[in-house]
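Shown next as structure tokens: one chain only, the form predicted on its own.
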Amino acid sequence: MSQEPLLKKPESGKWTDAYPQLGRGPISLDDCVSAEFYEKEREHIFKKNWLYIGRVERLPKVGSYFTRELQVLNTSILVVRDGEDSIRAFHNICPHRGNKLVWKDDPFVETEGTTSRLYCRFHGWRYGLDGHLIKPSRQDLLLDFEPGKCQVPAIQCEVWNGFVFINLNSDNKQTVSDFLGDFAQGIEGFPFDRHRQTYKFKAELQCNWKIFMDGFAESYHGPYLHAGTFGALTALAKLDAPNQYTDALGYELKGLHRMFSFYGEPSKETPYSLPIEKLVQAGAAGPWNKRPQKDPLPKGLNPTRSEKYGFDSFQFFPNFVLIFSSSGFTTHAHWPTGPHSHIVEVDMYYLPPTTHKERIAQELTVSFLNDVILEDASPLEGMQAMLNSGAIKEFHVNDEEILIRHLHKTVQDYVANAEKEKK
């Protein structure tokens, strides 16, 4: 490409060197054990950061809402499109006595709809689409009552690029878009819009938040783990050598979150090509035959501006994953249920098919990433248990592995950080 890259990896050939302060040695994994520490996690990082609940095409006109159930934030909130036409966000309570405002038949399963107004089945008790209240029910036994205080809880909300995110803290003065970061500005003008065929997978785990996180922050386990799945890129590569199909094209560092580059898996029939791919012309890495690009990519993306690029992971922190490819953009989100569990959400993003082959070959591309998805998953519950036996303190992260050595760092830099600032 002509382009000059915006990355390089530093001169002693170790993506480690460009960045020392994270270390060369073992590391601890006790922030994926310790009850304690996932409880300070909850209160200094989740409660007090910018998270991703979901994409502005959930709420397509005034009135649409949906809710989210977020266990580490032990609350329910309820998102809306407002009169104004702005995205609101609230905790999903009644002012009056506390009952759960927006559900449906289970009071526990997140739902969705439209709404002129919001309404308490438990009293009757009407707020509008701002969170205001309209009308109490049997007002005339109110005592004491200033109808002008009682409000649904507000929480704070943004946009940004169609990306829905809350923030819990209060005293929180920042922008989305600049927590975000440089990170965020790279890859603005990124047609998120135009990526409505949508498809989603969601599981629980008995593993911790940042264990399945660490999966998609490094390719160097691709010939192993999916040796299945991507037979053509195993195969062209000897396993215990630099693996050109499988080690990063780049890895980089901006604050609290991280980002790396990575080959695509070859765009065109291979010898451990599978008739339905010859059929439809697609694989995992998605259409062979791909539409022409409108618009040029975001500088961001492709930072190396290599040939053989394939796509770019961001992991914005603390649970929120961006991926780019050429199938379209793929969202993870990462919610904790526990010290040793959470829940794991991807939506996969596509152009809308023009037709019946380009839509067989989405499913079949996204039947592919659900396999990868739970071929990541497979070792993490065995991990998980192993890691809470106590046998081992202190793990080996290689210079492929440096995402999870940033991850594990921030994570307990942070929190010991807050708490120092408590005392």
The other form holds:
Amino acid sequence: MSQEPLLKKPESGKWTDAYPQLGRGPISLDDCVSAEFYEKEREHIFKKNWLYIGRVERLPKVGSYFTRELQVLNTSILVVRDGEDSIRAFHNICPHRGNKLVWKDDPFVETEGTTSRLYCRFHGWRYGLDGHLIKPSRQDLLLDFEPGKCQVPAIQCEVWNGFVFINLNSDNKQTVSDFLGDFAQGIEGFPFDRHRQTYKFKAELQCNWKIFMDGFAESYHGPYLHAGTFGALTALAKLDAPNQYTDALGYELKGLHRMFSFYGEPSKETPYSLPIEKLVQAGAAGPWNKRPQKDPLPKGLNPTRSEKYGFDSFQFFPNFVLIFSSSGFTTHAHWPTGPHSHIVEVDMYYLPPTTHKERIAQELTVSFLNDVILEDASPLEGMQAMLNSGAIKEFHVNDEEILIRHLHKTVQDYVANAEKEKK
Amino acid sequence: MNAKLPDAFKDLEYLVGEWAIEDGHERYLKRVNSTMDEMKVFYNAMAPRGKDAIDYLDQYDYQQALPDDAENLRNLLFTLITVSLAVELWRQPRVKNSAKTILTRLC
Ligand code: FES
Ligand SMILES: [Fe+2]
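Please move on to the form predicted in complex with the partner chain, as the form predicted on its own is already shown.
Below is the whole assembly, all chains and molecules, this chain first.
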């Protein structure tokens, strides 16, 4: 890897100075409160852009499928592997009379499995894995009927490095790779498919999806909100000076997307290590004393080329976060269920353990991360409730909160432009 | 599954029924639905044996399924991890300031 940094702080000492169009004053928080704005966000953002809905490992063989209940899109999505290299997505509906096509027991619960045909339980019509009608039941009853007009409605679907994306905008002409842009190019080559040990978590939280993303877009809150887990750093943070343990190594904005790179040292015993960490020889940042990574990192990771690099977090527009750490990679997907609530899905992808010791060490890391996320969750719900009061109208965002400024500006500008085009 | 443990851990068999929980979400529910006193009884019995338990398990090939007794021991270790964060870090069953919120662990 070249040691020449891709990313440097502006001479002025403020990241925000690299982006003059971003603004520096307070920002409107109406996009987290207004029900009217939420409806526009659904229409212009969620229904018009590439959305990450799951890893390709969920579809191991021809006929494998899973469904996604995505309230924000007002539909259920069926994703099917139709061939070695072909993955398709559909609205999960039977075109005969509209029965929900694939579900088990409860039509509103996501499901998965394997099948050779898409079969509708209502009147027994059968469709191929590509959505075309194979056979209606009781053909003798058909009237003016064109089979070609009776197909399971397809949705654009594309796979990028094993990440399955859908786009409800049938006019979309952009590939996922183009949409994700330079950041995605920079992480090409990461061995995603080798990280097959998965740990998945999910919760519906009573806060707007952006409020939660904001909470994971800065580390400035670490020594305060996470005083319990970052305890040792709290004293340093009080010094009111640049702090390598909480200030990001770097922030970068690219079009609709953004990222930050964060400090970290190899996971090892410290004076603050808990007895359980000593027992298992691991902590929140992974197993202790791990051999340094043999494979070179893709060029877009550790963009400041720091010796003390911990992790990179990419926030891809609109709701997909991809985090790289020494343990592997983690995805966060944020699915609004209303203006003031959303489902967050946190999926961790690690290298498969080769020993029981390694598996036990991963269990501690995962348990830690679970608890750290919970340390953020309730405060963010309290924050949303107070934003709903209308008592304040703006966020006062500083230089370490540049990604928050960018997320809200991007969302607000996107909606405003789309509304203008409509008129 | 039976409640057996490998010979060297026989004296901990009384913990298996209640604390050897394989499913990650069930383990977390057990933590938030237990009192600190209940968890400390388990923690005080299990933690001192943790090192020996890990070494014992590590003799087994990870690619092979564990025998039932070793699997029980592994599950006790998993629960020890879950419970330790309550005992050693938060000093209460739930994460501090987390109200009634928990994540659902799917796998
Ligand atoms: S609604 Fe599906 S077969 Fe009639
Ligand atoms: Fe946090």
